[in-house]
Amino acid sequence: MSGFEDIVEITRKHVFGTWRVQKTWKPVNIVSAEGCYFTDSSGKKYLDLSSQLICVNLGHSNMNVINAIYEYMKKLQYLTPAFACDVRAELSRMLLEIMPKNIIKFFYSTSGTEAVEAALKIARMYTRKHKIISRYRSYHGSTAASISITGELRRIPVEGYHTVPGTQFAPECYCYRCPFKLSYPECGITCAEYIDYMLQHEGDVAAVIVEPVVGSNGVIVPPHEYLPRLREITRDHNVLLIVDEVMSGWLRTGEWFAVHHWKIEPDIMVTAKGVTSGYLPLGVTGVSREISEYFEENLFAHGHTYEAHPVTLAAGIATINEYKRLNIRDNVLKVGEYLGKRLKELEAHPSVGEVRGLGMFWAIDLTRDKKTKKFMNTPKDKLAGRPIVVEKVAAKASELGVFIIGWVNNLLVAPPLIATREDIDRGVEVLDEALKLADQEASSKTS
């Protein structure tokens, strides 16, 4: 290639560009990546304030994790799932010492949507019955089972033709914005309780899938008292609980995995991304001992190529090597606490609805208008190609130096755990002076 321009130019050309309307898409070209920065063709550097889709959790070229990708690639660089390996074996160990202790059996896969695919067709498998319920506000995925499961609006323009049928959606636990208009704690968590209202009215449910904090949907954090109920709930109705934890794990919220945080036990976990800290592609799917017991004497019909490619789970070792190594549980503790006491300070800005999160994961949710606490955009929005504020505001962030992910109505504040103080400070700064263009939005009324 010539140059910078042909990189650019060739890949708009010839590579779609996903969740977008093409023409709008204008992708920067990136040449490094270090810590929690990296680096574009011109020069410039860029504080990763959302881990690139909030998956870098160990920050950019960790040398251990890379060194270990190197030198198993060297050893064994691909094995059909029908074998065993180390890998395979100590990858599995780890998993059992840091995941919820009834989960005991894995499916290795290669991404989070794959996970949530397998979790799928073994709740259907082994329970015989065919029904899924999810949430509105989820995502979990992009192949057909898991779009079929997903609640916002990616679902809708495949709806129909790539998803499969079955699924109830329920309301979602959003205090800020209540779906049923109600307040916390005089609610008595209705959001749950409406799903057991549906379960006593629905047949064929096999399991019920949440993700324990929402997360692209705006880091919804749930009141203490939801996901024990929920689990008490599912077990009541003999249904399975399937957390999805693609975002929410490794250390993210400050426990290995968010369900930590309410001391529950799902039947099914799904979980990629930093689980090799995104370095390799690596999606998980773990299972109770009762189901894993039920195929010892049935058919598990799911497998495919990339199964437990061994090279992905040397990079899966790696990295929860270190983040034992690094300390990154204190400091997600430490930094995280920080975090959402400079984010908060953002609240101050008339189109800043809510700040919430858990750890190093958060949230900012906009409005319109602080007393309706109307949307700043909508997924309709989205949809018909309208201007959507968030894009404008990380677009500006972007210019000033800082990449964040931007979603509809909230920005993503995700960095990497190695994230110092300092970054947060340098993060905060720059959304403090993007957010008067969302400011210009807000009614220049609210309070």
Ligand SMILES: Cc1ncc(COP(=O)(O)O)c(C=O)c1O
Contents of the next structure:
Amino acid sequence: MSGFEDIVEITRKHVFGTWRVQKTWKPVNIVSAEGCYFTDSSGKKYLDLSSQLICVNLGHSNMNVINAIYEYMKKLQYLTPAFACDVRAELSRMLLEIMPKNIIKFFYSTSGTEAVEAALKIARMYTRKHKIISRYRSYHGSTAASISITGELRRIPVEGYHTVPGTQFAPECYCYRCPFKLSYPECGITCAEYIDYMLQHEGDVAAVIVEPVVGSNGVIVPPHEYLPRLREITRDHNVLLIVDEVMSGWLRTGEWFAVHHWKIEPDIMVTAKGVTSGYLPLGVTGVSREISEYFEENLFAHGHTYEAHPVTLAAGIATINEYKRLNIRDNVLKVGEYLGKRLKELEAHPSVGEVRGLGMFWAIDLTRDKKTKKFMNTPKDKLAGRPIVVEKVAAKASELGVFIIGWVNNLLVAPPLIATREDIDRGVEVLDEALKLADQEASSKTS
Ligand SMILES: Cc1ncc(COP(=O)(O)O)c(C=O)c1O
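And the form predicted in complex with this ligand, for comparison with the form predicted on its own?
Below is the whole assembly, all chains and molecules, this chain first.
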């Protein structure tokens, strides 16, 4: 292979950089990774403060997962989904133990997008209804049906051309900048009641879909009554509740799944990412007993060649075993609390509006003005290709040896779940420095 410069140049020229204008992409060449760190071709080490795309929950180079993949690859490389095999039974048995009790049957795919796509198709086949209620601050995937129910800006460039009609968007429970300009708890969770109102007036609704803790769009943790009330509302209207735990699942929030914090049972549960700690592509769509029984007599009209791919399932089993063996939940609870405390210190920056999250899932939400809570950047800035302050902060952090994802107005702090207090201290120290760039923007607009 050619030299390192060629690697970057060929990648840049011949591989799409996603969700960006191509000419702005300058990929760094990464050559190795271990634990919470990865290294580039110049030998520079980076602390991974976003677990890549909030998926490498066990950290890099976990040998037990790697060996399980290798061993299974030697045993069986591929099987048509029509066959049974040990990993198809074993991962399903494990999911029955850790998912909400009413979720009893699974469709295995290869991404969060496909898992959402399957959930929507299943909901529509089961209910024979078409509409989906989703929320504005949401990301659910990039294919036709999943992007159609994505409330945030990534839907806009394909709206009408590559979207499926029938989505209604609802406001979300974003208390820091409440869409209704109300304050919790006096608001009486109007954001949930609004969905009740929508369901009173909409017909043909198959399902409501939510990320129980919103991910890319700012780690929005709902008030404690929100999800139980939403469960009640959807039941009252005989509408399915789909929870998208692609990002919030797998101990990220301190529970196997975020819904466990509020003890609700959805009708369909979607997950991916942390199921294999990102080591192999695997998506999961889990459905309730009622939905499962429906398909005993009706055609399950869905499937892929790589569905339930045995090696990906072996990776899932090994990952769950590692979560248990390493007592990851305890680490998330202990180190996550410390992470939240340290990140809250950053609220002293003029540009930091709010730091919020739970477990090892946090966002730093920027503002130009703490009084008015004016956004540092809006989705329209991103769509227009204007400079985005969180991207500048992330670039500065990268220069200082910390990798962090910035999306529109938020920095996403979600380190591998094995992170230590020392890793957190290092990350916060660099963010403290990098945020000075954002402070300049805040003061320049307010002075
Ligand atoms: C909540 C949520 N749903 C769905 C997806 C799509 O998953 P994937 O990128 O694996 O297709 C994502 C990706 O970030 C996500 O965060």
